[in-house]
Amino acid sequence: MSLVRSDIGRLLQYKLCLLRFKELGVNTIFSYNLGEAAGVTAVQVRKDFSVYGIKGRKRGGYNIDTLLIELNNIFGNSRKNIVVVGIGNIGKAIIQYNERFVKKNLHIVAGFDIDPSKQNKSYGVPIYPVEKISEVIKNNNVSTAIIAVPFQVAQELCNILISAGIKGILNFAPIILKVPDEIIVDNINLSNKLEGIIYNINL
């Protein structure tokens, strides 16, 4: 069953709640504890589950590890490798992420920038010059990357990305991508975000 973009969201955000509680030492939870944490109704959360074959006990709620496993299963349990281009502040600060990534099987196995001062650092990822870009993605068996660029450079190293065969993008760049149908692309603009914040607090 593909999953559709609102189920996508609601899904790994009760992931993320599960994984909080499991920290705390919770191993059962009922589906208000965890609407309540995810923001989202008791309701909501058990048509979710029901959608996707995941039950509960009536009066036990339910297995937190379960749930993980169900979860996972929903969006696969295999190592996903992803690439960074562009070791700005941006870029730096997502690699050094992760070690939070890894929990949830994504590794940023390498990063991109023209910069030569920054290939030669350690962020914890090598990082290459982006003429390396398609040999580093063919080797590690990557389909996904995050664009950390300028505007001017953002649409031409998209374009290479995808020739190397990347099939997912998360663009930081301030600049809306064009791409192919079959590419999945999200367009991350902080200024936009805080902007609107910023206007709807103003009301």
Given for the second form:
Protein chains: 2
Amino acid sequence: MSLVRSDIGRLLQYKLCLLRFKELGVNTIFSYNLGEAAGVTAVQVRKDFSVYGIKGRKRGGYNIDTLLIELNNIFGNSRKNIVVVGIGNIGKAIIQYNERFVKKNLHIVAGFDIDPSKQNKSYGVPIYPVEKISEVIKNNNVSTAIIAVPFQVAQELCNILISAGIKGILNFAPIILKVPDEIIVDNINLSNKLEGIIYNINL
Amino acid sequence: MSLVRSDIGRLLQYKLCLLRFKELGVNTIFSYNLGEAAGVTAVQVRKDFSVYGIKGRKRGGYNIDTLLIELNNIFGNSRKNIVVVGIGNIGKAIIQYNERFVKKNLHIVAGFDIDPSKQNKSYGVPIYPVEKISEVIKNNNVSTAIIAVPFQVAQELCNILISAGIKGILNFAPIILKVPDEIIVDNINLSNKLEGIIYNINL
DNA sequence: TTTTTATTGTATTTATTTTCACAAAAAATT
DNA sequence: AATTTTTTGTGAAAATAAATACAATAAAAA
Ligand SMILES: NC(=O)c1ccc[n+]([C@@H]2O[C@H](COP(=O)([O-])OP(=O)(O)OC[C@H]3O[C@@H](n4cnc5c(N)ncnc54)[C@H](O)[C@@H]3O)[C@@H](O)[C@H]2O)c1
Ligand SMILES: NC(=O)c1ccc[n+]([C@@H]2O[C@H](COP(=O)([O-])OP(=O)(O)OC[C@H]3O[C@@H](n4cnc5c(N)ncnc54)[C@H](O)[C@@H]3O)[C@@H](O)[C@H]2O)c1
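Since the structure above is the form predicted on its own, I would like to see how the form predicted in complex with another copy of the chain looks, so please show that one next.
What follows is the entire complex, opening with the chain shown before.
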């Protein structure tokens, strides 16, 4: 399977914005304010909430704590374990961000690399050889992996990850992975993102 | 303005796949093969081509060189200069990939960071203090910037970039940037990507 | 208390994207 | 030469997503 309903992305963005508003001491918010912060229209906000049965008060807006509880009900607030395959430029950047991911209950519990020299330095996350993938994923109840290896080996690693029980993949390699229908894949292709932006600039 | 028509992303993916087929010595391709490689249906491929006036030969498929020429006509094949703001984990990973971006005519010509210690090491791309943003962007005809600074300062840097003439931004900071209508912004929020994948896994 | 104002919630409309259906053309086969 | 097969190209239909319009309601003002 490929991707992510588009309203889900917006709900996650709302969550982020709401946490920031809360930090600033705001308790109540109108769809207009939240839309402004999240880069969408006020109607879009209300419609999204409406679809998920989230209610505000007419003329009173939404209570931020309530909203956050409702959003946490949708997304769950249990711990999620993640691994990173390929501890090169991107992989390293990601595991070094782990401290911040942990605040969102996203825990990078291991990295994997074929290069033994990567297995020494740990950046706070243990790095294992690829032979350990299956064992580590099974022992740590890992559902999700980030692929940051060269595209030539990405499909191979993807297959290993799926055999080990991975259900979702965030893939940085510039290739479309072939996966069974029930596996969720999301791709980030930076070159294409840049080319897309430049295309739009020149439109 | 926000984002990128969805067919554009597919056309870029086709381009990538076609280059790989070409490298393998393939000259001619059917919509079915290209769709398979690009992760879309054959009809989607043909429809996308149809919209952009790209023709194949009935029962003969498409000539890869011709397709690549047509796609290059759409996207242009001139050199594109890019800068990166914030040479931390992500910024560093990106400028170290410059050699590969250059093959796609995407040239990272400079990085910027507020931290003087980042300005020494260059990773092949010169790193300047933020005060130089305007000068460097103007002197190098830079249209596009990558923002990889903490979210608290992202809007500020964004404003500086736009004043300096930047027209498109790829933003890694987890915040929605406020920009004039004509500026193109594309956001990559890794936490949200991961949370979105996990939501879909558990669906 | 009544009226006005501000805001939510949603049904309806409009726009966009994807899929379906199938004719047209060219190649291959008989 | 006629028939069958394969594949493109695209109009039409279906599905999805976003914007519009407006009723309902609660708060504020008169
Ligand atoms: N860095 C970027 O800005 C950038 C930009 C666009 C795309 N990408 C893509 O992201 C991916 C990672 O990029 P990067 O810059 O981090 O690459 P990198 O070369 O720095 O790192 C790749 C890592 O994968 C490891 N590796 C290689 N083969 C392996 C295998 N079989 N099993 C396990 N590990 C293996 C290498 O040892 C290395 O540490 C690549 O596919 C690249 O094309 C990166
Ligand atoms: N690394 C990741 O995997 C990851 C994941 C999710 C989100 N992000 C986001 O991407 C952005 C960059 O992340 P990172 O991990 O590279 O952060 P980082 O802290 O490693 O790097 C940030 C860099 O920005 C520089 N900086 C700070 N203020 C500046 C200013 N005013 N002007 C210029 N430079 C300034 C710092 O000196 C530092 O070099 C952040 O917004 C972060 O939230 C990163």
